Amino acid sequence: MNVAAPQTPALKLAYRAYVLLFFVYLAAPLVAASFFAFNDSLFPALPWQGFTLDWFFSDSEPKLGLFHDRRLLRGMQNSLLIGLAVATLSVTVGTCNAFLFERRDFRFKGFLYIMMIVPLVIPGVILGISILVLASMTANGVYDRFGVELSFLRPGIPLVVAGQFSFLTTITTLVIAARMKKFDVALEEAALNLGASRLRVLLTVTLPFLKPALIAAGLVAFLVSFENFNTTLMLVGSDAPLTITMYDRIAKVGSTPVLNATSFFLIIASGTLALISVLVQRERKPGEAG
């Protein structure tokens, strides 16, 4: 098929209909979840009972709002803590990995690169179970041998961070390495010839060039960490993040509008962070301010 050839009206109509249906398919669940967050009803179902903000701000039952629901707020706090920790670790190690794979040649480089990619293709449940088994065996072995309890290897926030870090580092490495491929090494060589130390070159030449990728990688890692469920479910302890808290609420009492309010809040927050990620990676045109 010659894509440059003039398209018939029927083909244009079919293409536009396909694009429209595709985006409707993507947006419909989000719109539905957001819709019921403002419905003045105890159940997320039709008919529409009127507009209300109670599912966000009410401080009393039966319409206890998101910002007064201690369990949901605690879950959100745990998710923020985990997301920030994972993003920081993933960007730090991902930057080191990017330098290693883009700047160095060494034995088994290809094999190690493939091994780094493997966590992305392993199902999250399997990854979580594997980490849980390894951590538990290690903790039990150390306790039996030395009588020392390694609590950070038991289900809880530290183990969730370790589990998410195991695959999010791959993502941050790929994002940062893609940016590094565009870097002109001659800039570093020029700075070194002018007397700058390697640390100064790193801080004033290389890292500023990588800054958009570092920010974008951090935002992506944070978002993926915040919404992760499969791996987290296998490693969580008593301090559950928001996704597990919401799942537990649905399993026990069913879907309620406060969960729709939580979903709407997360849609807005995630969309904002995703937009920031796109903007910071946008290539600046010559002469563009900033």
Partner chain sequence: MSAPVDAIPSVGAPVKAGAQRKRDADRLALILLLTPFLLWIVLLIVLPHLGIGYLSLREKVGPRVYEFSFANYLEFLNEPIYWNTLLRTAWMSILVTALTLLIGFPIAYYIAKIAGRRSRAALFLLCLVPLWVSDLVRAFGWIMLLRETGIFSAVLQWSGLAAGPVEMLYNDVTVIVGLIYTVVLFMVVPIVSTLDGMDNSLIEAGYNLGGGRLTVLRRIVIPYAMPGIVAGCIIVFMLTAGSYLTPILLGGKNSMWFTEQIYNQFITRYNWEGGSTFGILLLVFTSLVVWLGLRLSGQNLANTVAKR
Second form
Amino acid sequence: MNVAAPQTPALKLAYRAYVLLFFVYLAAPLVAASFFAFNDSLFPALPWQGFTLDWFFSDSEPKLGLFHDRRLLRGMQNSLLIGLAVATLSVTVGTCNAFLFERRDFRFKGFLYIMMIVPLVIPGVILGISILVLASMTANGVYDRFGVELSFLRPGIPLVVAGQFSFLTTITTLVIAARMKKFDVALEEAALNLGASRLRVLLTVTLPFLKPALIAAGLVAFLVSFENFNTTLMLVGSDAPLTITMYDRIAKVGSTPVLNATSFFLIIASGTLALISVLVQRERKPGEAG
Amino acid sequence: MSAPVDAIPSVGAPVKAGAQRKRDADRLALILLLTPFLLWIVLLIVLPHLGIGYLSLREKVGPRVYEFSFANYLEFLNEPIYWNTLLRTAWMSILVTALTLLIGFPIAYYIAKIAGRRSRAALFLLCLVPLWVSDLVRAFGWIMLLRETGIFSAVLQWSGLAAGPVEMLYNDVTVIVGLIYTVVLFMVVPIVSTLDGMDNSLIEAGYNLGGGRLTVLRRIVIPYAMPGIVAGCIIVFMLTAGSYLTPILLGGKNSMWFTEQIYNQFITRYNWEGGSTFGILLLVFTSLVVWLGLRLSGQNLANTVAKR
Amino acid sequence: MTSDSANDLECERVTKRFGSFTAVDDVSFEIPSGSFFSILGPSGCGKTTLMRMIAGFEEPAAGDIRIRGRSVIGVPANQRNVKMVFQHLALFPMMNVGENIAYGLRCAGVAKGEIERRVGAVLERVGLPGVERKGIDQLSGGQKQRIAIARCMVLEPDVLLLDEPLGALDLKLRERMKIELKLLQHQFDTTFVYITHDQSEALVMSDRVAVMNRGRFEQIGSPQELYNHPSTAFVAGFVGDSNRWRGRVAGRDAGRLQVETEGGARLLCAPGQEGLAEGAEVEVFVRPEALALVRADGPVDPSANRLEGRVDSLLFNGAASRVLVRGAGDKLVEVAYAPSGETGELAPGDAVVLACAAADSRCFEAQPHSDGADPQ
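Alternative state: the form predicted together with the partner chain, after the form predicted alone:
Below is the entire complex, every chain and molecule, led by the chain shown above.
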């Protein structure tokens, strides 16, 4: 008997129904967004006009499919580029941070740890505008004084990367540090004792141990970057990533089924990546330090 | 202690040299590890916020001429629409946080304590998958469901409950439903993690000592889950107060969300001083609420938020 | 400062401080080639720090450590030919058995074919041939133990350090591994330095044992010497079981001391240390097996110390069975007994007499507080 569960059948049933309802609530908008991607109609609305894949693959107006829509493809490409850059950077710095906070003792460590966490609780819009302001002030200052235009400090992909990196590094640090906590330092000492150089210890013992966390952190960073809107909105230039492109469409053109196709594509892609990141972290259990 | 050491001078010197070398290497490693961290925090967090703080405290008095003043803050106070928006955002965020806790806690409890071993993992995953789907897609999904030509309206008409198309977008209830949807997972996940660590024997002991269902819930389960609840509430509150897409898309033109004001000042009106002021106000305000929440619950930031 | 090459490891006045705390205090010893040397002490006595200095993970504040006669001060850990078996073994979980053992050889740049041959050979020697491809978590506790030793021995170290490697094993396996370790040491003919807080591990396996307390070596000797002739109160209390009486020296008599215990009994004792004057506070140690137990009316050797009491309880534990006797001053005394012998029909409440020879009653200056030296 599970003492934690409700004991009367009616209560049990009600609880189950509530949980079921909750998951229906979770799934409803995702299903709704995907649903119209397959409707052979020019508008994402009922009635159902028959199944089609045109909103993915058709190459002509008026039913220009996602994979032939230049602007959406361009956005996807930008998102991919930004996501890869942010994932690489934030995992690299996150790894350094994990070593710093898990392995080292130094003055003001407690204070700096709080500083490390703070980006997670700053609203994304504010992170966006503050980085925009600093970058612009710097660029203006340099231009006024030296007459040099630093275009990477103007809204565009480099700033978007900086903005997303600024809060994702906290997440990657926490993920990697959590794994590092489980690392037995004796493994490194054993490797040193067996004659390995410091670099070799890092490459053959420490990093392989951290690998599941590095992969998971990278995937998380990539995903969050791919779906990010708030921070990106403030920093975006002419090379807009997919979410911004899609938002512009919704706001300016109104919704068309190609946006449903894009949504479906995003749901499937991020669902798959999320699943991989969970599985990667799961698999480590049998291999725990002995 | 130095006398016996000096008695063996042949070994004293290398001992010191070796220790010195080790200390130097340690120092170098520490500096190398601190550099990326400090670059990140100083260049992307501290300086930018000082930047908007600085902007918020200056006033444009002519073309490219500025002077120090509190004019931006005074304008905020003098313009009811601004502070009304902030108050409304705050009130709605607190409401959303409370509702999310009410809705999310039973779910977290079910996943952590009632579901079987295998369905627990599956439910947890189900919880996480929508988490990774973009805000935009979720809001778009709600639009598909709730607008005049949406699925709900069609179902209502088809079943005869409504005579004509029903518009369910652009009202506060929809905004709240959409916001809860966006943030509920951030409430469920930390509570599941803390409840996972609770031994069922604690509940058994509670009953064994004569507690009723409610007593056990109130005196044992909820206090145990408190760090998770606080973490969830902080994250949910911050995300809600800082959200942009959901209120705009589901609330429409009159959603009156504070982040929208910030965006308008910056991008539409190109008034960076005003926008920075609003940014600082939102930051100070949300920090205040979070700080208050931490104080009242006796938790601290590092062990609630970071424990996820 | 010449070094005798017959010693694999020598430590000379080694000291290590952490802040104001002195973890290892002026320790000197030498270990002849091919012997099994144990460092025995309670947790926190500095034995692990000493071992970490030998392995090169800590630098001593003063003193010298020599391996095969060569000082290793300033030599980094990865260049010392001292290998170590860690407390929790520290087998690399991301590598299989073969890769674990090959790790050190790879670092040394040994050719691939040679690595394979040597890994195979060492696995043969530890009695686990052909397990190269197994994962670490497919091994049993005892097998892991042997792999950890093989991983070190394949590098042919001058000295093998073992840091309480049996601590994590269950009792049965631990008993078996004690014997196995001793056999492995014989087989490899390498100097083993074994660290433990478990006196039975140290006594069973070692050629020589150093008893360590509060950063200092109390006594170095063979297991028999430590057991039969402890030179300090700490050693007497820490190695083996003892009954203790606190008391005061009441007189001297032909190399024996007359001690009056707090309970009022008079014991004739052999002084365990020099300079115990009349009136000195002392502690008397008597092993449970040195006490002869007879019925109150039975015959007692007149030259022996005589203690009267009543049987309190019988603790049956096979060959290690004990009788608890409540003696003078309400003190409980442990006495070894063979349950099948003539005392077999003892019952609680029986009046008995305990006798022990003066030579088996050792007294030492009383310690201000018996830090961790409690026999049980």
